[in-house]
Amino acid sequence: MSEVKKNLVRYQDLIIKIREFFYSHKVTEVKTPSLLLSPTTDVYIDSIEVKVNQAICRSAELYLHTSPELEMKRLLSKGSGDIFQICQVYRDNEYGKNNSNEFTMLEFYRIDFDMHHLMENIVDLLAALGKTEAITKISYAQAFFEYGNIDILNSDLKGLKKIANSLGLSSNYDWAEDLQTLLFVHLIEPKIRQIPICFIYDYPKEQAALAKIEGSVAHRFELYLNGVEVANGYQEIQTANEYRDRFNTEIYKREKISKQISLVDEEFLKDIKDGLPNCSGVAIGIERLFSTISL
């Protein structure tokens, strides 16, 4: 069997095992649209714009989804229950060893799961895929205490700039979250490369994205497999008003750094007017996962 064939079969086996896992847990597989009316508002992710129907005089500008997140949340708000999806997603201005303009994403949501319950569910999924090494769970703040002797949650922008300068790093940033991320990359990521399975959880509230905030932390986590980030999960916010506030904040920040901006997606807010159920969700990069799994 050729190496190409072996890799194709291994990848196929991975997808089969993922689907079998969710089917066995009564999680429903869904398919949502890839072409959307609005681009993402995420500050650090860019949508790819496409023009359609030009030859039939019905020209329209649409956007390839950067994740199925909002479309799946529409389903959650309508009573879908636990759902998962495996799909291609598309992002502009992505390049590098672990980044691509197109990649495969697994995204799933579990009803009445908090962030820690969802992490346990991911551990079960990894075990079903044959990855059974010891699990390390450490909060964002504890990681900075242990690996950098830094009180990251109580360091303001001025303090973060001072820390960055002391390490010979650029401090030319306007927002605390950018410096937090810079310090994480330089101080924390090198320390967790030797850890087979590592969850970092409870990020600073400045990095909340669409996760619930409690005090100074956002109930959000990332999963690293031997130092490779493969998953990003949240304990989800639930009301249309919360989503409106987060979208407006993201749009403001995109405008400040001269990125493509759009209006708040009013149709989405209308569709979730009754709110989302209590749930947590996660996005997992399949190619990154595949590179760390031996089937």
The other form holds:
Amino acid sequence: MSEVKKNLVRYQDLIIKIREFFYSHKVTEVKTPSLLLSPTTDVYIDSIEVKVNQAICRSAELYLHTSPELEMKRLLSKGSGDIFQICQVYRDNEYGKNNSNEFTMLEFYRIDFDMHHLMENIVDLLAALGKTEAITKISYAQAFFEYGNIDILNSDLKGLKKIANSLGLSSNYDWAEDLQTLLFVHLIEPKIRQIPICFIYDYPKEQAALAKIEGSVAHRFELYLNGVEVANGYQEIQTANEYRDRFNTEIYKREKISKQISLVDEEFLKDIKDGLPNCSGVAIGIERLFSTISL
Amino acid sequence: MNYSTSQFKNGMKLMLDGNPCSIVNNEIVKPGKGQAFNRVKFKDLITGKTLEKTYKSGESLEGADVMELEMQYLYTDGEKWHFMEPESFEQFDLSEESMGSAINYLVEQDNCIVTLWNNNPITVVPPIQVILEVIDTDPGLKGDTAGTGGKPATLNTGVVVQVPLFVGIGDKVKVDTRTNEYSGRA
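With the form predicted alone already on screen, would you show the form predicted together with the partner chain?
Full assembly next; the chain just shown is listed first.
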């Protein structure tokens, strides 16, 4: 068998195993639109704009989805139950060894799962894919204590700037979350490279994204495989008002750093007006996962 | 001239905390929900130390005017070590501190790489392999030719290297300057 064919079959096996895992857990596969009316509001993710229908005088600007998250949440709010999707997603301004303008995402939602339950589910999925190394689970705060001797949750913008300066790094950042991320990339990521499977959970509330906040932390987690970020998950916020607030925060930040902004997606908020069920969801980068798996 | 993170590449010479440094490794890290960073490993060209820094993509650093030139080692007057650039015949000198371990391996007329920063020499890298003469060592055991054991030998630059037992005073030996190891008889 040629190397190309070997790799194609290996990839196919991975996708088959993922599907089998979800089918056996009674999770329904869905397919949602990838051309959307609104760009993402995420401050550090940029949508790719596409112009359509110019020749038929119905010109419109659409945006390739950067993740199927909101479209899947529409389904959840309408009673879809547990769902998963494997799709291509597109992001502008991405470059590097582990980044590109398009990649394959596995996204899934489990009803009545909290964050820890969902992490357990991912461990089972990894096992089904042949990844059975020891699992490390460590909170964001604990990781900073252990690998950097830093009390991250009790460091404000001023304190974080001082830490960055003491490490000889620029402290020219506007928000605490940016400095938290700088310190994470600088201090923590190189340390967790030795760990095959590492979950980091309970992010500082400034980095909540769309996760539920409790006290000073958000029930958000990330999965790192040998120091490479592979998954990002939340115990999901449920009401339209919470979504509106989170979108507005991101839009405000985009405006502050002079990025293209869009209005809050009112259609989405209308569609989820009855709220999402209590659930947790996660997005997994398939190419990055594939590169760590030997099926 | 300033260089932005998007121009960073291995081997690029930049100013860091007042010292010229060379990029050893440059990694772009874009957290899913965060901004993009460059995690960069540098070698300080003066101290030789490795430094790790992380920059927000788009930050920039001042370039360092650093050149590596092949030169001939001329002589030492005890305080300075003198070198000549063979094309321009321009001469440069380095202090003992800047010479570092190169002191152990250079004999007159040897060629080596001298790094200039703002036209001042800052470091010298000797050839990977040099030929030096044994000026002192204990007599070897009779009949030992396989070189199974070892003994210290002082070479003509003053450096001490472990050599096989059969090597005697006056012998010329090859030394690997990266490891300070004997690599054969010359």
